[in-house]
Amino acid sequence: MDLETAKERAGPREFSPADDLPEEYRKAATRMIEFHANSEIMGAYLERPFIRQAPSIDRKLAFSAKVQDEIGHGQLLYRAAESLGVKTREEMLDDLANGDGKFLNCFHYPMESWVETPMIAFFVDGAAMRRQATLRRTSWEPYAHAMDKVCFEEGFHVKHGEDILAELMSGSKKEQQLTQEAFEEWWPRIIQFFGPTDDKSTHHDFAASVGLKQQSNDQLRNAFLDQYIPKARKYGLEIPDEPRIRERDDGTYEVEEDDLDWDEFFTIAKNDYEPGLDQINGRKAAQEAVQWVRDTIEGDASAAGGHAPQAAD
């Protein structure tokens, strides 16, 4: 199939591994899905310490389940990317561990306090739901199928994060103050979750033309603001003065995008942000720590003349 035919046919769940797709499509889809898979893994590693730090057994159980879900989402997405025939799952995981794999901006920042957990579990996961809901109509069928499961589980994650936020904002004055301070720190990062502005996006036009993406970065960003500014205010959070948010006559919102630190964003996008290197190195150390498990499984399978089961990550 040539590229023009692919563009003509592009529609929700239109293409599968049985289709002879042009290289441009397969590479673009691989880049997009690999980025998504990496982000699921790195988000899980960012939240994993809070299984122990959670203030109650119920919170510990919920965080443990959430981290397991996110790792599982990464596995689904690596398989959806692998089915395009450009890179193997192992190559993608190695690139992530070696600092070559890209992932979402929010997961490059350290998270050190319990009051920061709803910034990821409610706001970032809520932003992810806005984006992922549109990807259920992506043209690469294995990706869309993965989104069915991911969206179902992410809905629970958002509710979990919202419950933590409600608890913190109905707690002591100190808890409320610390939560507000965390929100002010994370708010610009959350708004940048959707990527660069449309005029700076290098991948959107092609991805949209072949049905991989359904909405632009700015469309998703503004839809998120419309939904989550009222929710933030509902729990008593004050929207920071910067970046400036404009309320239109129809009650919808738009951010003054020039107020955001795009230099830092693009430094992060190149994996050159210094604090983010700790996240990347932590992932590499974790992969190396379980290499003996993979080696043992592969060795046992070879000795038995069979096939090794897939090692966990």
The other form holds:
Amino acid sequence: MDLETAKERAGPREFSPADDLPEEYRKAATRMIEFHANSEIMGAYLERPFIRQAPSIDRKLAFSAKVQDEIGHGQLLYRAAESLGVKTREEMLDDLANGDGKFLNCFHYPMESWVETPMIAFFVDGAAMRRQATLRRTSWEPYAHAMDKVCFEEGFHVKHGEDILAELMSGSKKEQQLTQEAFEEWWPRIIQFFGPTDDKSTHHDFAASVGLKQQSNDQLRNAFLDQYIPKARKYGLEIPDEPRIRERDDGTYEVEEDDLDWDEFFTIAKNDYEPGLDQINGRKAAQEAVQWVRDTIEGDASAAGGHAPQAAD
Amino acid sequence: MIWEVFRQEKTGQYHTHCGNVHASDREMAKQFAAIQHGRRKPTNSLWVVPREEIGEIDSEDVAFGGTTDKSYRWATAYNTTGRDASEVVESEDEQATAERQRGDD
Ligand SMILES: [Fe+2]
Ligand SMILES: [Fe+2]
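Form predicted alone already given; the form predicted together with the partner chain follows:
Below is the entire complex, every chain and molecule, led by the chain shown above.
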């Protein structure tokens, strides 16, 4: 199939591994799905320490279930990416370990305290879910099928994250204050989750023209703000003064893009952001620590024989 | 030789199991599947798989999920306030349906 035909045919779940697709399509789809898969994995690693730090048994159970889900999402997505025939899962995982694999801006920032958890589990999962819901209509069928299962599970993540936020914001004055501070720190990053404005986005036009992407960065960001600003306010969070957000006459919102730190964003996008390197190297160390498990499963027992078994953490 | 047949009704949907056919090889299996399973019901694509290539594990071999209380895993377990995003509502509905179906047996 040539590119023109692919563009003409492009529709929800239109293309499957049975189709002979142009290289441009397969490469763009691989880049997009690999980024998504990497983000699931890096998000899981960011949240994993909070299984131990959870303040109650209920939170611990829910957090470990959520982290398990995210690793599963990564696995589903590597399969969907691999089925394009451009890159193998091993190559993608190795790229992620050696710092070449790209992933979401939010997962490059260290997360230290429990009050930060709803920033990821409510707001970032909420933002991700908004985007993922639209991707159930992407043109690469294996990707759309992965989104069916991911969206089924994500509702729990968002509601659980919201429940933590509600608990913190009805706790002591101190808790409320710390949560507000965490919110102020994370808010600009959360808004940047959706990437640069449409006119600065390099990959959007092509991905949209072949049906891979269903909505533009701006559409997604605005839909997110419409839903989540009222939620944040409801729990007593104050929206920071910057970035400036204008409320339009019809009740929707618009962000002053120049108030956001795009230098930092693009440094992160290149995996050059210093504080984020710990995230990348931490996962690399975990991957290496359990190499003996993979060797054993693959039947190369001699390779594992020389090492004392280690755990990933 | 027995071949299991999976039918997809429309582009983008899942291939679901719909029966099986006798055939001596893959080509014949595809022909028979098309005749037996692709004629009455709307069909976009069929898969044929040799039965002996299918691995099975059932509820006698292993306890599948859903037998212990893991309510913390369900969106429905969390009572939050305010209107939820439509995709969150949709996920919660799908989960509630799955939960009801588990309760049926
Ligand atoms: Fe996920
Ligand atoms: Fe999630």
